[in-house]
Every structure is written in C-alpha cells, then in structure tokens.
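In the block that follows, a single chain appears as structure tokens, in the form predicted on its own.
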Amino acid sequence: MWRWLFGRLARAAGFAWLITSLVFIVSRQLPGGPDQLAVADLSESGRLGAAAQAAGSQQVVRLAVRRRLGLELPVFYVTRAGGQWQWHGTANQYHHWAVAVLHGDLGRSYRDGQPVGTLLREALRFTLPLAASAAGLAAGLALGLGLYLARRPGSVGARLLGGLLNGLQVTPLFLLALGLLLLLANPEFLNLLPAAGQAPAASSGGHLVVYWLGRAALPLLSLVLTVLPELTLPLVANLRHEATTGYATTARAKGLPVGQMLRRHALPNALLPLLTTLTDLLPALVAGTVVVEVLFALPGSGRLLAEAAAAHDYPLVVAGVLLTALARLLGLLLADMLNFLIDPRLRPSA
C-alpha cells in the first residue's frame, strides 16, 4: 500500500513539474513582456523622454529592464535560431528557475519585487478557507438532497428541486454570482450582505470576523450553487439504480424503510462513482475563486493570479500554475485513496 502511495505521489509530482515547465517556456514566448510594459509605464508617467535621452533609445531601456529581470538569457537549454540548434548549457532562464524552485525559492514578482511565496501565502489565507468551505457545504447538501430526491422521486418538492438543479447546472458562474449580487447586495432591492469595500478602520476582533464572514457569504453561496448540481444529480441517479438491485429489494422485503435502506446499503455503493467527480470539482472550485474574487474584490489567490497574468508577471503566474497542478493531481490521488477505503476490492493488495 505504501509503495503504491509513494509511486503515485512521485508520478503526480512529475506531471505537475512537466505542466509547470511547459507553462514557463510558453510564457516566455508571448508578446508584450514585462520590458514592454515597463516602457509603456514610463511613457504614461512622462519619464520616458528623460530615460530615453539618457540611455539613447527605448530599445536600450527595454534591454536594461530585461537584464534586471534575467530575461536576456536564453529560455531553455537548447534553442533554434537561424535554422540551427544551439546549446546554452546551464546559462538559461529555465535552469535558474528550476534550481531556485528546488531550493524553495519561487522568485520575486516583477511588479513590486516581493517574494512570490509570500504573496501566495497571503492570498491563500482567503482562498483556501473559501474553497474548502464551499466543498464541504456542497458535499453535505448533495448528500441530503440526493437522499431526499431518491426517496421521493415523484413528489412535488422533488420535481421542483430537480428543475432548480438542472437550471443551476447550465448557469455560468459569473452570471450566477452577478444575479446574487444584484439580488442580495443591491440597495435598491435587498441590501442584506456586503459585496465589496474595505473593513471599517475601527473594526477589530469579533467585529472584523463578522465583517469578513459577511463578505464571504455571497462568494461562498455562488461557489456552492455552481458545483451542487454536479454532485447531486449523479448521486440521485446512482441511488435510484442501487434501489433496484437485488440486495435493496431483499432489504425492503425484510421491512427496512426506504430511507434506512438508502442510507445503509445503497449510499456506500452509490458514492463510489461520485468520489472522482468530487475530486474533479475541487480544481473547479479553485478556478471558480478567480471569478468570485475578482467580482467581489476579495484579496485571494484567484484575483492575484488574474492580475499577474494581465501584467505578464511570469514568476507569479508560473507559481500559481504549479500550485494548481499539484492540487489537481493530489485530488485524483485522494479519489483513489477514498475508493480503496470504501471498497477493499480495489486495493492493490487485493
């Protein structure tokens, strides 16, 4: 079991590194790098005239920025120029980045020079509780709704809930979040929850906690309603299928109520296909935080990475991709482990 676990972890780490390396190399090939943005900022601030006059031209200014950021080196060990392949040895951007990452250094942001690890840690303080709370609430609601809909398939409440879930399934996250914003944080309609803004200067302790709980209510509700149909509808279908099997019919013939039969006998078997869906939705929640954090002005990792991508802040973008890839691959590993815990027949020893 442990050998299998370590092998899966090693493969997950290798795939995450491969994905991040590809993003690193591709990001260096995109037009409009940080050197051009720096020249544009100088132009807007009115300082480019003096800088260009002292340096000779905008090209010299751009080269100075690239040299300061380490972008004047070749991107990879081997590059193709003039129809010929050239070997650059360890004097390339990828090698310097890989060595730094293996030593725990994710680099510094191009925008403000702060360490990328520090920026991500500060942002994850908001994103991780938001995504974890959404996953927990969605899973709990999906279990309750799934059992209810499977127990009363033809009732009026079941039909209404099924129609609502089908409607939520085809609604994009940004549209759902905007609808909740206009419904529950609109002074002209229902101004129940704060949607944006900063905490009051005099807030501290319990008042600050209450303020941030109110700020997180709408983003949390948006994420939960987005992933809830993806968890509930397959669970309902699995429960209804298990209710028609022989062991379920035997349990019902012995006098076991429908609700107990579904919870004790059908639910463990119905959860097996759902575990992979649940872990697939965890990265979707992380991606969904980008939308809700930008829309509701939350200082989380999603908003941080969106702003970094717009500013061509390569170190921050690549670190975010590495973090997301690891979360995705670890989610798949978690799905396998949960399957083994629930169904011993799937364990490697079997």
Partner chain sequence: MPPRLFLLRTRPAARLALGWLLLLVIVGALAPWLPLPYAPTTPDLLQVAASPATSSGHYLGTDSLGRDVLAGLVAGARRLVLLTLPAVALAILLGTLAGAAAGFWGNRRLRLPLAAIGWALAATWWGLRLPGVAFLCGLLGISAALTLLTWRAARHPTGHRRYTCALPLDGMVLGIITLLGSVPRLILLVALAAGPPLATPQLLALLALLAWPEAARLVRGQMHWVRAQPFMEAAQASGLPLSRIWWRHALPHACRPLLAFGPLSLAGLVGLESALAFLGIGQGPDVVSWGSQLASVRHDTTAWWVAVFPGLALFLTLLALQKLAKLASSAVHK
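Alt. form predicted together with its partner chain, vs. the form predicted on its own above:
We keep it simple here and write out only the one chain, dropping partners and molecules.
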C-alpha cells in the first residue's frame, strides 16, 4: 500500500513541478519584465532629466536591472537565437531557479526586492486558517444538509434548499461575494460587518482577534457557500440511492427510525465518493481565496498572487502556482489516506 501511495504521490509531484516549470518559462518570455518597469518608474518619478531620458540611458538602466536580477542569462538549457540552436549548459535562468527552489529559496519580488518566501509566509498566516476553517465548515454543513435533504425529499424546506443549492452552484464566487459585500457590509444598506480599512491601531490582542473575526466572517461565508453545492448535491444523490437498497430496507424493518438508518447504515457507504471531491476541494479553496481576498481587502496569499499578476511580478506568480499545486498534492494525499481508512477493499493487494 505504501509503495502504491508513494508512486501516486511521486507522479502528482512530478506533474506539479512540470506545470510550475512551464509557467516559469512562459513568464520569462513575456514582455513587461522588471527592466521595463524600472525604466517606466524612473521616467515617471523624474529622476532622469529630459536629456537623460534618451534611448541610450534607458538602455543602460535596463541592462543594469537585468544584470542585477540575473535576467541577462538565457532562459533554458537550449535556446534558439538568430536561426541557430545553442546549448548553454547550467548557466541559464531555469537551472538557477530550480536549484534555488529545491534549496527552499523562491527568489525575490520584482516590486520591492523582498524574499518571496517571507512574503508568502506572512500571507499564509492569514490564508491558511481561512481556507482550513472554510473546508471544515463546508464539510460539516454538507453532512448535515445532506442528511436533512435525504430524509425528507418532498417537503417544502427540502425543495427550497435544493433550489437554493442549485442556484448557488451556477453562481461564480466573485458574484456571490460581491452580493454579500453589497448587502451586508454597505453603509447604504445593512452595515453589519467591517469589510475594509485598517485594523484599530491601539488595541489589545483580544480586540484585534474580534476585529479580524468580523473581517473574516463574510469571506468565510462566501467560500463555504460556493463549495457547499458541490459537496452536498452528490451526497444527497448517494444517500437517496443507498436508501433504496436492501440493507436499508432491512434496517427500517427491524424498527430503526429513518434518521438513524441514514446516519448509521447509509452514510458510511454514501461518503466514499465524496472523498474524491476532497482532492479538488483544497485547490478550489485556494483559487477562491484569490477572489475573496481581493474583494474584501484581506492581506492573504490570494490577494498577493492577484496583485503580483496585475503588476507583472513573475517570481511571486510562479511561487503562487507552486503553492497551489502543493495544496492539490496535500488534498490527494488526504483523500487517499481517508479512503484507505474507511474502505479496506480499496487497498491494492501487494
């Protein structure tokens, strides 16, 4: 079993590395790199005089920036220049980047020169609790809702809830979150929760915790609501299917109430297909934090990624892709482990 699991994980890790490498190489080919930003910066801030803004001095600035960031090297081991293929050995950007990443160094941000690792760690301190609590809440709610919907299929409440879930399923996250923001955190309408602005400067730890809980409530709600249909609707279908099987009839015939039959007998069998959704749940939440953190102005990793993409800060973007791929790897591992725990038949023999 361990060998099989290890092989699966190794394959997934290989794919994660490959997609990150592809994004890295593509991002290094794109125009609008840091050298052009630096030139634009200088000419905007007026540090270069009118005479010095000639093409020649721009070229000097550009070259200096490129050399400082190691961008004057070729991008890959093999490049093509002037109709000729050239082999560069290890003196190329991809090799340097790969070696650095394997040593835990993700590079420096183009914008302010800070190490990407530090920036991400700061941001993850916020995003990890948000995503984890969203995952936990959504899973718990899905279980409860699934059991409720499966118990009374035809009732008014179940129909209303089902319609609501169907509506939620088609709504993209940004639309849902924007709606919540405009309804519940709007001075013109209901101003229940804070959605933007600075944390109160002079306050004790307790106040700060309460403040951030208030700030995180709406993002959390949006994330939970957006993954809820994908978790609940298949579960309800599974539960209804299990309730028609022979063992369910037997359980009912020996006098078990419907709720207990569903919980004790049908649920363990209906839960298994749900675990595979877990593989997609974690990355979906990471993608969701991008939208939610931008909208609610939270200082998390999703907003970091979106702002980096908008500002052409490629080292941060590549690191964000790597992080997301790792989140998927984690989801895969978790789903496999839970599958093994719950259903011994799935363990590959030998």
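On a predicted model such as this, the values are computed, not experimentally measured, just so you know. Residue numbers count along the first chain shown, from 1. Between two forms, the rigid core is the largest collection of C-alphas that superpose within 1.5 Å.
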{"property": "Cα displacement of A13 between the two forms reaching 2 Å, rigid core superposed", "result": "yes"}
